[in-house]
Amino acid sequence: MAENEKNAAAAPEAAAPEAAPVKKAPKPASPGTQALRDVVSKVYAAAWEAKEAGRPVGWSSSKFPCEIAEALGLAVVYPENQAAGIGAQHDGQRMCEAAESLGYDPDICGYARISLAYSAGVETTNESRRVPMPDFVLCCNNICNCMTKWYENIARMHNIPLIMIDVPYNNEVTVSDSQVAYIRGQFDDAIRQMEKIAGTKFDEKKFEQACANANRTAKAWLKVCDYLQYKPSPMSGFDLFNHMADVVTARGKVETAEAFELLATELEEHVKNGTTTAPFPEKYRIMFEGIPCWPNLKTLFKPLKANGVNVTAVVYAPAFGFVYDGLDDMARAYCKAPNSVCIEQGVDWREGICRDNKVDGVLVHYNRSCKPWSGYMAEMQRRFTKDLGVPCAGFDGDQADPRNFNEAQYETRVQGLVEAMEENMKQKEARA
């Protein structure tokens, strides 16, 4: 035997190079989920195509009436969606710090800071959320008043038109006729301004089609949300958070309606078969109150999964389900955003969702980026416990800036909620 062959034969097996760890392949997306992913990609691609062709591109707040821009054929992207995507891809802190270096206070909304940094020319490392710079901005303050200053700053940076629709905070449950007339007048003014930007006249038939698409999308989206009522839920509420990009960026497009209808069909099959896409057995059901911490989604999910806690009710997702009939009703619908309604209506909405979706507890996100939403959450928690008899737990966090989230605190609060729900169940069983 040759010398080198002897050495090879004598070499111990341990000397062999270690194999690289095998990565588990992700499960393929369902047809409905894939269709929804494609919708968002097309919105971003259409904006770049418009910019390259010399057509105007707008940046819009998520609850500005998208139907107007859709009817005029204007390409529009949504800074809130962009900021959430940047945060989810762990580039939010760097962008927030860049905005702070420009003089923006760290106490303002993380979405705003990310967007203002990007608007000022700070590039994001998340290539999928890069958008062309705006030629006009569309703002509606039914979300919060921070939107107004945020979009005013973008307009000043680029010396471009700002089209603003003011939706007053409503202290009553109903929307008055005078409030509708006030908002309708602003719709008419916005149409005139956007006609000049688009270089074309407003087409009533195209507008009616955009409204029909938006209503169809909203109804399909709300139907998807309603499937969380079943036991076991055919999916996790975290899936709704992932699908929100579509209802934000493309409500007025028929492709979005078709994709949500396809997803609803898939969920119906899960209900019929008693199956679920949730990756763990459902032991407890909770409402997640508020906007999720996009940079920390995995961290949010981990202790819930470990304790069999499924999110079966959310407020943030169905808030984009605008259903209406005609322009007056459309004005009323756009008044019904979570931050523009009185506390009584806010409580009724949430308690209705909790009852319908059969929750055992409530997990409240005290969001540093959304003070209008978080400000009355302590009172909300008190009412949930009193009216529904379910335990609540709150944690501090942020929708975009990871510096405001503490993992240890969150895990402790989840564990406390689980223990309280378990004790609640034991007491119910003892009384039965």
The other form holds:
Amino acid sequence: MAENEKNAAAAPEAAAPEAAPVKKAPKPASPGTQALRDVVSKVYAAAWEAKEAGRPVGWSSSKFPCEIAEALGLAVVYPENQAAGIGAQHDGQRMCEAAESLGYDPDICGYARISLAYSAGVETTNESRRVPMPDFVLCCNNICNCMTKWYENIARMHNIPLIMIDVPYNNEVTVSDSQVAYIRGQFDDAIRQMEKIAGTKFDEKKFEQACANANRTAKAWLKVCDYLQYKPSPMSGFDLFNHMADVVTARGKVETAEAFELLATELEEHVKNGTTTAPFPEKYRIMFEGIPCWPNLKTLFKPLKANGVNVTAVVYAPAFGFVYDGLDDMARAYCKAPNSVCIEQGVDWREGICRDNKVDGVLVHYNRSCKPWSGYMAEMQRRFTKDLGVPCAGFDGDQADPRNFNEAQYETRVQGLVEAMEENMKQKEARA
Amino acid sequence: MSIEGIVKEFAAVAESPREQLKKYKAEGKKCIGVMPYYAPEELVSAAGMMPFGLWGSNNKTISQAKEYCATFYCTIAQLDLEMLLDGTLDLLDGVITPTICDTLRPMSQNIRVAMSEKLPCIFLAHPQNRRPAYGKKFCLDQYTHIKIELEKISGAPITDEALREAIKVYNRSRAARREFVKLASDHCDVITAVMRSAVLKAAWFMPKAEHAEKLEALNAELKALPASDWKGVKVVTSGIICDNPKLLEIFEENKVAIAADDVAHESRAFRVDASETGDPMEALAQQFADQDYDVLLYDESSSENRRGEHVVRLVKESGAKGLVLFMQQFCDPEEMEYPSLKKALDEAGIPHIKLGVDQQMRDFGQARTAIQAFADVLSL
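Alright, leaving the form predicted on its own aside, put up the form predicted in complex with its partner chain.
What follows is the entire complex, opening with the chain shown before.
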């Protein structure tokens, strides 16, 4: 059974299984999947251990260069991963409403609202996603500008330092030397600020090791993602959403690279045997565009399963595959987040994986929580249809606030997409 | 000219930006649309072209922009795209698209795609870490790119001399607007909220030298007036934009005057001058580095509530009794900073109201009730 279905009622992002209030006993995870879950659990446990030992704990945005904290031995947790887990455990709405009672508008990103409520002292029912309060915050706004204000608010609530790496939005496919110089300057300042917090000097060797780990993780992640190219795919692409937790929270750890490599060997075995972990025969293959609606995973999955629609492409594959060599190259790599690149780069990434992974259609999540992501999807949809000749369907939803998702609309849109893919297929067969 | 006469002229400009555009085009001037926020307009002026502010519209409905944009985006950006698509802005020769918020990021792409056969789009990404040397250098690089693109449109180089001259003109305009804001408060019996808005709004659609000259004349007239004996209340306004005359009329109806503002379309846009000496490009980058107390900008001292405290000071120093926040719908930066602003105001004992606004609003019934009640509270 696919990860997504098992975890639909539980935490999607490799939460500790014992914390998930599942109705029926899940089937045991494969060794690779279990190893990935353990990595994330350890990240949370390490933060608690640090706090108890009197060492500082940081909260970090998911695409802040984790290599720096890793080299300095600083314990760090990731509010985006926490918010996704809280959302998936159906505590997102309550946390969002708590933030609203603090004055945060319901139109603000659901992750930010959940995190700000937690930061203000509202406890979550998802025990696996509880974290110690921060002693510092690490913000990189390559994902969005909302992140800047979100982390400023946390810094203000706790009167703690904020280390800010600003990645300006890029209108070109290439990253300019000007942009690299700006980000390098910020890296150097961030290192100095974080040395003070850690109370230790920055160790180049440890940093190189963290970078080597992060590169190895990125390559293993990309390798796992590439297995979606096989027809039929040896897994459901929804599983990648679950495994994202590892690339978010533990890119710089060797255990993460090893766990992905283990998963890759399992997938290789499935390919050899012609088997799959997807829980249904694959009839159609689609790209799922955007962050999933974590509170509604089961609902998202249901009509896809019923129609034999497998997700074989997600933009997170290239988006987290940070492979680089040296600090300047690292600066370039961190400029390439999904929401910091121009439309041509965004289309190129997506069309690349759509072609490689042989999709028949695209399902687009217009995510109420994510303005930079959803803001040019209409134009992207037109390009997918024009360039790839595949149908696209969009639905309204939210990554964390279930009030912005409508099941009936979603089902209708999926149905429409399936009909269009069926028609396309018939025409192809007629031509053959 | 009388106060009324000068204000009337400003109001005519503010009410019909398109007529202004036609006028300058007829005079043979090239016009560059400038979207929010903090674009270095001085460069446009130095290139001998007319910068034209793009802050949405109170008279348009979003229709064609829906082809590019979902509904949950700020209407200023959506209406700018709408006017680019529906031909309202066809006379423009280019548009500058800053990207300092999450709506403007993708909107820069939508506009570039939608205008690909119609109009050059000049991209601008400001640095948030704008004060360290590397931040100023990045800003300088961005502004240099804008300069080059503007030169392509105008067909002539922008000289340092012309830029220095433009900076002087803009500093003069900013100083006149700052003085006007004070005088409008001192003489709020004469300068109503609607008139104040029209005077400030007109600056986005006029050459700054012309606006400054007219405004200095108005300021001189206001200075000559006897002290006002205002019987109503005074407030500070805050938000992105509050230029709808119908909404501002409610202020007048309830004897609410504007003592000062923390509004992006108004004072936030003319608080900071650029140096008139030294390298003029560096002066512009330094000017951006000096911007402060803005929800759109990163605050290096973010563990403090500096912006909230700044607004509190503004209320106290301007003699206002309360604050009216125009909350632009779907504006993340304003929404994210509201709890901190509220905290600072509450701690200082300053009452405030938050009015949800967007530029497609035509019915201000709720705002009327809220402003009436607020005026009553402040009069106690």
